[in-house]
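Next comes just one chain, in structure tokens: the form predicted alone.
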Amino acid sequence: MSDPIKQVDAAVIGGGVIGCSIAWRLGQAGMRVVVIERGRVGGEASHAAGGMLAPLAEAERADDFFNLTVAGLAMYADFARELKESSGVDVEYRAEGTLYLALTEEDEEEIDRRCRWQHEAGLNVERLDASRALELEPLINPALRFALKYPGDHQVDNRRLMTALHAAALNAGVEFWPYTEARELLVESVSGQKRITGVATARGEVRARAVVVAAGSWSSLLRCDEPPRFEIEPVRGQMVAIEMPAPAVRHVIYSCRGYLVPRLSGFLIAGSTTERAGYDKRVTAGGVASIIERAIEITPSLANQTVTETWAGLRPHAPDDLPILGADPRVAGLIYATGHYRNGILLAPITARAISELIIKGESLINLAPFNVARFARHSGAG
């Protein structure tokens, strides 16, 4: 039996790392707020993810894009702390930075490519030698060339945020809808505008005067009489955890196959693919085969470690690579917090500021010009 009608200013349909990060900001402002997640909350994409905080060492130009993820990274120590103040829980921010390796002589090209532009654009990367970057992290493979380091990048404990969103959010009065399907967009027209009135779920309905679609690889699947003109693919990412091998590593450290990333409770996790596999989460022997092989390149002691966790996760690619944020331009109150692929960690806190700006004053300081999902229409010629 379904509920009654529930009422409440803003509704939030996902309940990762952007829908949470959203859900907390508005409910910190006052507003009655609703999370509807389809299973456990934090459980997808936010539960399988590294924890990078990496753009500069995954830039490969400057642009809207960039520009983005770096004035994300800005506001991380801040978010991070104000978190920790509100859940109690340490995310384990951490500012070691990014060791970017060069191993072959393709990487040699690719990786001197990377940072001559970096260096022109003025941003903050140091060519190291090898027998520097080995001070700096003794088990990385002795065959390696040069490497470049990142100490602008960063990382946090990806688990432990989603476990301190979900808290403070609470705190902050937000209600949650788990295991709750999110069925139909409601729209209605009154005099030719359009306007979304909430939400049909598998509980019932939810009344809100703005609806944010946060619902990652799902968000493409919700009902609507007036349809978005875009498609959110997921992406199957696995990932591989491994024994921490003594000394501790303390850098994430990229080749141009994998990447580790230390983690303070005593593992590496290793990642990743990209498949596109539709919505099949399977930890497959050739995906985990090919993860152990990038490990072991960077670090070749790591093939005496234990592996100790597998996993998968669904990032979801929107088809230009862009994130989709910001106001619907037919619908008057629908909200779109998607497609984020890779950085949805990075992005969770300037997202978060700028949807609840977006909410509660009816603009943001952010500029979403580039993200907004009218791209999509003039990009297909649809009026």
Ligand code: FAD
Contents of the next structure:
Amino acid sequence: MSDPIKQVDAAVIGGGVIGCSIAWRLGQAGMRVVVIERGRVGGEASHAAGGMLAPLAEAERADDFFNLTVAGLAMYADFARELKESSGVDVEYRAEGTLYLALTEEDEEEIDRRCRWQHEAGLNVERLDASRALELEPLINPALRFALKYPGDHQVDNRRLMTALHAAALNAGVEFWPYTEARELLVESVSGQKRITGVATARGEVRARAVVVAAGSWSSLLRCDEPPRFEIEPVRGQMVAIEMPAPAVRHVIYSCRGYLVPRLSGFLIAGSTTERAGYDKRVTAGGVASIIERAIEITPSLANQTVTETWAGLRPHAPDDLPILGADPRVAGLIYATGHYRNGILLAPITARAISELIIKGESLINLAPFNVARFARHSGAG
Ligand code: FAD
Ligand code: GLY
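For comparison with the form predicted alone, please write out the form predicted together with ligand FAD.
Okay, now the whole complex, with that chain kicking things off.
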């Protein structure tokens, strides 16, 4: 049976890291907020991720997106501290840093190129010879040629992060509707101006003056009279957990082909694949084989360790690789916070601050212009 109409200040569609972070901030500001989540809160990409907070290790150039990730990382330590105070959950924010290994001759060229542009941009990158890298991480492949160290690239346990965000949002008065599908964005037109009025859900209608679309890989599938001019494509990433007593490996470690993320509870996460497989979240033999091969290339002794878990998640990817953040200029009150692709865990605090300020004050000091949905209208020549 459907609930009667629910009236709130803001409805958030999607209970992943992005939706929960925004809802928490809005709840803290005293707004009445409902998070509509089709499945379990935090059960999709935000559960599947590695938790790396790695602007430098993942960047190819110093552009607007890179600046957003750096500004986002600068907020993380406070975000984690505040979350612990609000939820009682330690999200295991760790600042040991990240190593990037050159393991082959081709890697040397590629990583030298990375090191050069990052140095020229004045970024915090150190070049370590092989013996220094092995002192820092004795289990890495002794055949390595050299490594980069990114002292400023950190990590968090994203599953603990989701537990913390859910609890903190509940404590801030946010209402959650789990296992409830949002079906349609409700829009009215008054004197030619369109505005959002709410969301039709499997449990009834939610009326709100602001609706945030934070539905990850499913963000462009919601029905609406003003359908979005973009498509979010799911990009599958498979992962493998391998037993490894802490602190045998302390840094996040990248090679040009894969990465390892150490967890304090005694395992490493090895990742990942980048696959266009639609909404198929299967773990495949080929995916696992390639991940394990690359993990063993980084740390040969993993060959004797136990595989404890495998999983896959869908990264939300916009056509130009950038997130979609901010107000829809065609529909007042409709706000997008999606398309975070490989960096949604990293970008959660800055997205939450920017979007909550936009809803509460009508503007944010964080410049969201490069990420506004209007860029797709420009590309298509419309609007
Ligand atoms: P999601 O977590 O997918 O949440 C969206 C939610 O919306 C889902 O729970 C879904 O059920 C819900 N939903 C969808 N449609 C509806 C509907 N109609 N009604 C109601 N609810 C709906 N990022 C990093 O920063 N660091 C990393 O190390 C990292 N590693 C990754 C490794 C892998 C293998 C993967 C897959 C991703 C990784 N990412 C990483 C990316 C990161 O996980 C994502 O960018 C981030 O989780 C996106 O968060 P989200 O809240 O937008 O999406
Ligand atoms: N950021 C790591 C991944 O998306 O696999």
